[in-house]
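Read the single chain below, which is given as structure tokens and is the form predicted alone.
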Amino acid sequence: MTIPAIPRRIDVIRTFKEQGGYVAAVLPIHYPRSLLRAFNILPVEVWGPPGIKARDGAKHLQPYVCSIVHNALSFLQSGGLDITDILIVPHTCDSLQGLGSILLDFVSPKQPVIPIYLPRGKRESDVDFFANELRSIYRQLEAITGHSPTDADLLQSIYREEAADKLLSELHRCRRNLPFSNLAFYRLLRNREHLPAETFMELAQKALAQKVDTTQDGGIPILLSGIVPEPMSLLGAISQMGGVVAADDLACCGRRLYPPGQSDDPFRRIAERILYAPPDPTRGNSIKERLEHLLQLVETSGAKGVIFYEVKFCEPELFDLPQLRQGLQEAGLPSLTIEMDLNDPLSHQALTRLEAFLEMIQ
């Protein structure tokens, strides 16, 4: 058995550009897919990318700015984003909201730039300024892209969407029942971040037809916490060394299972679903609630210990591992901290770090 074929990134965003379609470079983490596709235009996911010779955007950022942001700027001033129409920038933290304002102020690429600005809790007044905040993006694409989708328009996007998120939490849910290696399994989560929704539902019914009902022996169970697995060779070596990732936290996956909304109202309905995902630091959850979600992750898979596999220079990620991992230790879990930056490849250290690791709590 082997994992449903993949189109190639830049072939799905030439292929909907050809039938009329808009693009939208998005970085991190969260934003309303739903509003974009009601708009006709696909959010094409900016996480770095890794590789990239970062020397053009070490013009405006700091060195200690991470490589995630680095990278992206010195993509899209090589030309990297040139096929998209739109820049969305979450204002996820104070790199990327510094980010925001260079490419407003300074920089002035090609393309209109939108922020998105998240409030710090799940309060009745955070789901209230988020859909608002939602309303002004709306007004801002219906400018761009002349259209002006209804509130049926928008709901029959967002099931779409809750469908596919549906489908993504099944894979989630049933990972130690499919025969695909840690690589593979990623590989497949991680085209969530560019394909339309209704490719990757296929791609996803495909995968989940070929679920067992007995779990597969994939190693020794760990959870892998952090903001995104690159470089993506990172998988394959725990495969190596007999662990398999029975689950995650990591911001570009398993942070973003969104649950159903409940509001009839559209705007509200999507604010809904990213203000109540799993608890992530970029949106203002506690450390008690992030040490409880991983508790109980690891209750579920069975994991056997936690890798925190960070970005370096990231915030919010850093300032809460010191209390994560003492919660951890108090509930008996043994966890590491890898820190990378996307350019560089997996070290010989690192590897010699959770080699040593997955021996110990095997």
Given for the second form:
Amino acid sequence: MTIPAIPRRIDVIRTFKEQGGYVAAVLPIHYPRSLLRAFNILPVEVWGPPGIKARDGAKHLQPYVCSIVHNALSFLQSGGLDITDILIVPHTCDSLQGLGSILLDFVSPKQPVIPIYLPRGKRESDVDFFANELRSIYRQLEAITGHSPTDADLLQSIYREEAADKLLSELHRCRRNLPFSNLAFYRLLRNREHLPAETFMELAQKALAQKVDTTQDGGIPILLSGIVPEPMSLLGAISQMGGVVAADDLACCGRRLYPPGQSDDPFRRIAERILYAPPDPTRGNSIKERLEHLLQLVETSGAKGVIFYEVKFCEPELFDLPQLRQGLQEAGLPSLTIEMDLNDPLSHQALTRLEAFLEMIQ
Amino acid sequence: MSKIQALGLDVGSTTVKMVGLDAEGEMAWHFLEQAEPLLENQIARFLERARNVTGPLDGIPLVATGYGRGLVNQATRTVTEITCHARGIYRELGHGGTLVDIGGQDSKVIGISPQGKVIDFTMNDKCAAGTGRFLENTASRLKVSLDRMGPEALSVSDEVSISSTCTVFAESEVISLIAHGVSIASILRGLHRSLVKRMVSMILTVGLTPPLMLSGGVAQNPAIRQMLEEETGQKIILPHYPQLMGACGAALFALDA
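Got the form predicted alone; could you also share the form predicted together with its partner chain?
Following is the full complex, with the preceding chain placed first.
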């Protein structure tokens, strides 16, 4: 059994542009995919990218800014994002907010920059605020592309993304019944970061067709939390040490299992989807909500411990950790924190911690 | 000497340690050397030495631990130093608590349950501050032998504050203090305090469950022991061979085989 063939990111981008579409480079974490697609814009997420020479960004950023932001700015300045037509910068954290300002005020890239202001909550007023923010983004995209999708166009795009996210949730739910390694599984999931929803759905359906009735014996089940599993060799290392990622609370994966919206108004519906997604510190969810969510994931997945795999200097993540770890400990769940930099290989020390943790929980 | 039934090899960054256990799990033999760059050759030499003591090693299980554990091709299995230190100290002291291991390259704080299992741990492995290397560097700069550092530090009550937590910057700070006529002993006292404070912050990350135990080569330093007691308010419990706890734990795992 093998993972379905995955198209290369650059090929996807070129094909989309050849067919008359636009491409937006999107910084983490939450953004309105369906709104972009309604304008024939393909969102391609930029989680760094990892393993590049992050020299150019250092001119504008302090050393204690995380490597996702350092790399993104360096990648942009070295021409890595020249193929894209728009830059989308959600105000996920202080560093990304700072990056948005740097791009608008100092760097002035060739592409238009659209910041996204996310509310910190999920009250009715937050949905109102975010829906208005999305209307503002609509107007900006309208000015850039010259297109004016109707409400019906927007809803059609939303329904397509909802269908893709439903399949994504299904993949998460039945991961232990799929014959894929940790690494292969996450390679598949992370295609949602750049594939059009319709292409991702084809891949997901092929993968789900390989589902078996019995749970695959992958080893010691763990819950992986954090931002992004880079370097991806982490996942191979977990397998090699006898572990299996039984569930995740990763910003790039499990925290983006967006539920279907309820409203018939397209802007409110997109806002509902994003704000009602699993808890995330960057959207202002409380530690209590996060802890309850982690414990629920542990219960449903049978995970024996939680690994917080964090990007160094990621404040929203690191601020929550002491209380999250304490809450897990009180619930009898061991946890481990590993910090990494996107440009470093997985260190021997990190591997030792991982191995010791698996020895501890087995 | 009792017949050796199992061997544990701890390939650390500063020293390499080997322990042989008898059938009851008691230490029957041990050997320690400074780590050399060509670890494979050194490991072969250790095994030869063990062979001289036990006779042919066929049938005697060997478990390797420490940062160089992956280089021990002869090992039956490898186990991390965290698990091995916990196992070794529990075997010797017979209780759980919080173990502080200050090694040459990294420091660890390990929470051990009353049943001897690791329940939490943290490691300082990103910089030399808070490790034996911090003391080695400054000992070299001050021309004080490692074994005299602790007694020298305790010989005075004046203590300068070393503000930097980085080994390299601390060394610069030490040079500046010497230039200002501060006594070597006061500087040493400040350096020990700086290291201990880093250790205490690690202990608080895991949570201090008494009793507090100390292992690793730095456990032989009396100033570290005294200051750790002062900073935590806990009496420090030392095993008989603090440096051998990892190798001992590894040998106990070998004995399980």
